[in-house]
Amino acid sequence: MSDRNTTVAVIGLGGIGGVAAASLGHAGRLEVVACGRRPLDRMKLERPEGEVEVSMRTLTDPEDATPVDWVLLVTKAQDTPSAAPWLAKLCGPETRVAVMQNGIDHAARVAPFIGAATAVPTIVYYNGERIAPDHVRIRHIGDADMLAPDTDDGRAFSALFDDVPITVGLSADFTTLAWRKLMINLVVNPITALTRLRQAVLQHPDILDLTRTILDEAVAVARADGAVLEPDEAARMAALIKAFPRDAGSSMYFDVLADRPLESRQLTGALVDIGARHGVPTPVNTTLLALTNAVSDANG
């Protein structure tokens, strides 16, 4: 059944934002607007059901734009407010913003930005990479390529994706699930961005004994926040970054590579303040966050 009417606005067009407007928009049942600094009139899509090319209308001024129903947030996390006059122009008291991006606490981050626009946190797992500006690709990892909340918001959110192969589970321990995707984005984005190397970096056997670290820190601060995790969630989590495909990059690795800032604070960084906020140490975590701090302020 067409939602052709059905109105969504992607602000982010890097490896994951262009991998769900191009994908939304091969589907062909949402109307479906790319906001960016450059117009863009097709996207190449690399997926494993088969490369299709995707017609897109974007926009490149905010004055341009009007609200819509869905408004998907793609951008890094720190440029989170560079997104302001987009996400002023796009929502109305209807509109749902999903907020595609790592770390955790989503709605809170966007809450100054969005007026009476509700805020819907979602978990991305699939792995998008921008070839060119209009050249995406998507792997698949896991089970699920998102997750959401298992609310009414969250469904509709799924709602979107029906007809399209990308995946979106439902969950209702967010907080949880929210955790365990920080614990990735811990060790992935870190490691990748400070060696410069893909995910086969990950396979090193230094580099095995620094993930379980990472990650034995990470699991007692997500304990005291609340988090519900498993009693060998460090090895669980381990186990699971260890199978990620060796060619795979990540958003700190490609940012890095582009001479861009990185998103530490979001990641590390929350880390290392909800640790101090619960009294439990992370000196490891404490210190991959000095050094991709001073990584991302070189790179201004």
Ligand SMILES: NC(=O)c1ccc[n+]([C@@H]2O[C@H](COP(=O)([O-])OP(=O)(O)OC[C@H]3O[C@@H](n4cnc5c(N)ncnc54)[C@H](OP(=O)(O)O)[C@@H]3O)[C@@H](O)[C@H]2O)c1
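Positions refer to the first chain, counted from 1. Predicted model only: the values in this text are computed from it and were never measured. What changes on going to the form predicted in complex with the ligand:
Rigid-part assignment between these two forms: R198 and A119 are grouped in different parts by superposition fit.
With the form predicted alone done, generate the form predicted in complex with the ligand in the same format.
A lone chain is what you will see next.
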């Protein structure tokens, strides 16, 4: 069923945003506009169902944007402030802003930029790779490709993808699942970025010990913050991470290799801040934060 009256703007056309914009555009039910830094009239989307070429309507100047029903914010988290001119023009009081970024504090991150619009946090599980500016690939990783809170706003977000082969799960305990996703990022991103090694490095005996320490600190902070975790959560998470493909990189690993800034403050920094707020010490994560911030700032 056509729903061309529903307007969706996608800010950020990288691995995740490019896949989302092209997938929604290919389904053809919604009015999709891509907001990027360079003109793009087509996107090649590689997916298990087959490759498709999708025509895109792209804006490159926020001054040309008008309020929409949905904004999908899909920049790296540290680029959120740079998207402020887009958000200012795209958001009205009825707009919902789905924050498709890693981290734990999605709503607080966008609050300064969206006025009376509503922030909808999401967790992205699919792997999105930008092969070229006009060419992206999706790999499905888990049972769901994304997760949203089981609220009216979360259900409305899920409905955007009703006719798209991207599954959006709903959870009544979004906080716990967001913490679990953050825990993976706290280990995989800094270690692969600082060593400049793919995930095979996570098998190294010394790194296994470091992984466990990072997770022990994270579990303590997450519990203090309201996450409902298993008694052996850190051990389970360490085993899960150890089984990740050895040849996989990570978002921060690829950003280091490309001399780009890192999401360090929004991932490890969020843990350290929340730990401090609850009086939970995080010495090892604080050390990793200092190192990754230094790399990020050298690239910025």
